[in-house]
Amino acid sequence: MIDSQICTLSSLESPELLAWSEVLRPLWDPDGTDGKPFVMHRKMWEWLFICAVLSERGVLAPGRRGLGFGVGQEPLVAVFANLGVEIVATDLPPDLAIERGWTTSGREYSDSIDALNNVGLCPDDAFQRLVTFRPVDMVAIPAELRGFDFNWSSCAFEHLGSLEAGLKFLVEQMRCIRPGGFAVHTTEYNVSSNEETVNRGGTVLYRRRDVEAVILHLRREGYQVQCDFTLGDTPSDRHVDVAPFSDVHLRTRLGEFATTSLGLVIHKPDDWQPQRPDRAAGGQVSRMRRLAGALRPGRAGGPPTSPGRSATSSPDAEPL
């Protein structure tokens, strides 16, 4: 079974991800003439990873419900709807998206379902019936978004302004999932250092220590998380791509750091119960403060982007 892992060439070549690469082929090979089995790009890896994880866990089926955060114009909404899944797709409210610069490129933001089935991965009638859109700020998830079989996001929570804000999102979004459900999220992963990093700004970079801290916190909250921190060691894995980008884009550079994608899979067990139910809301606040305290300060600042972004594409990466 595919568990939480880091983007590598070997994972792209796995049978599970190769099968989903064929599903997404119209996105990157519209005329069917490209003989490659996959695109060696970390954004493609993120989409394939999310699909494979959710498929293995049986939640991509008619009657299931999924919630996507910061979907931008990604293809997963249409892929899941085509399988009969009812989807609530979300992205920033329009005023915040404009303020924070996510509307300028025309490819990183959506404020309706209109741009979420551009390549026809789902028949229009099914798409219109199964997909709804609502504006959601990931730092203030509406209380009524509950009871989903799964949540997902593709490189979104590192754009919430700080390491702490992204990790708080990982904890808070679990409230949206029913017992027995799953969350799958990918993010920027710092492969240069487990000490220095970008901890505030438009794009922050999570170190291994940050990921380990939030996994420990989630386990204490009663959730199940596994993570494989194995890095690939092929020339393609070691290559750090910079502009003008090549066709080997598993790692790239943000400022002084090399970064790739890391995927987390979080399971809410069938018998899950809130921890410390007899304590007031202050108990949760105290636990989040302990989580924040586990994140040693890294280097502040980063690429010149606005804090609080909530979309799927990393600003450094060439679009597919």
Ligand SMILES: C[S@@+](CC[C@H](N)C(=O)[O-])C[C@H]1O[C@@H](n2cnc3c(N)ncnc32)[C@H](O)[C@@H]1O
The other form holds:
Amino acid sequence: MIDSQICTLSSLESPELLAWSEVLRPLWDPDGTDGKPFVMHRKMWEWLFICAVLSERGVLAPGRRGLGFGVGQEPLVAVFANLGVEIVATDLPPDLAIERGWTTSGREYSDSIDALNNVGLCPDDAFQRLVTFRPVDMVAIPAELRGFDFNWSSCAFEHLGSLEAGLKFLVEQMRCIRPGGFAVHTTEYNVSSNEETVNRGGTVLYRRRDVEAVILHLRREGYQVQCDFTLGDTPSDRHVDVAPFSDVHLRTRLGEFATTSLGLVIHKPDDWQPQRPDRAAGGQVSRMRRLAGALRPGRAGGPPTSPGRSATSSPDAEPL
Ligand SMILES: C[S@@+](CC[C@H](N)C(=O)[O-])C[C@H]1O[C@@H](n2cnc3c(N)ncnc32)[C@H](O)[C@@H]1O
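After the form predicted on its own, can we look at the form predicted together with this ligand?
Following is the full complex, with the preceding chain placed first.
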């Protein structure tokens, strides 16, 4: 079973991800003339990883319900609808998206289902029947979004303003999932350092220790999470691609840090129970405080670090 892991060439070359690469071929090889089995890009890895994880867990089937956060114009909504899954696709409300620059490129944001089946990965009638769009800010998830078989996001929770905001999202979004369901979320991972990082701004960069802190927190809440932090070690894995970009793009640079992608898989067990109300109020608050404390530079068990940083360049400008 594929579990939480870091983007590597060997993962991209696995039979599971290769099979999904064929499903997405109309997106990256519209004429069907490209002989390659996949595109060597961390963002493609994120999409294939999400598909493979959900498929293995049996939730990509008719009658299932999925909730996508910060979907932008990604192809996964159409892929899942094509398998009969009912999808609620969400992204920032338009005023916030404009204010934060997400509409500028014309290919990173959507405020309706119109751009979500651009290459026809799902027949139009099924797409219209199964997919709804709803503006949702990931830092304030509406209480009525509940009972989903799965949630996902790709390249989104690192854009919530701070490390802490993204990790709070990971905890909060689990409320949307029914017992027995799954969440899979991908993000930016700091390959250069487990101490220094970009901890606030438009794009933040998670270190291993941040991911370990949130995994611990999620486990205390009764969720199941495993993570393999093994980095790839082939020349393609080690290559840090910067503009002008090449076709080997598993790592790139954000500020002074080399970055790749991380995929997190979180399971809410069948017998999961919420904390008892009297403990939940105090317990939840103090656990969130502990998580916030763990994220402060120099407070996560590692050596002291410099104050938080922000970066101006965003790897999301990279072409796919
Ligand atoms: C880099 S794009 C990724 C889009 C898409 N998931 C993909 O993989 O192509 C980041 C997405 O996150 C969305 N986003 C950023 N901040 C958000 C927030 N606070 N709530 C919801 N979505 C947000 C943006 O509007 C954008 O669609």
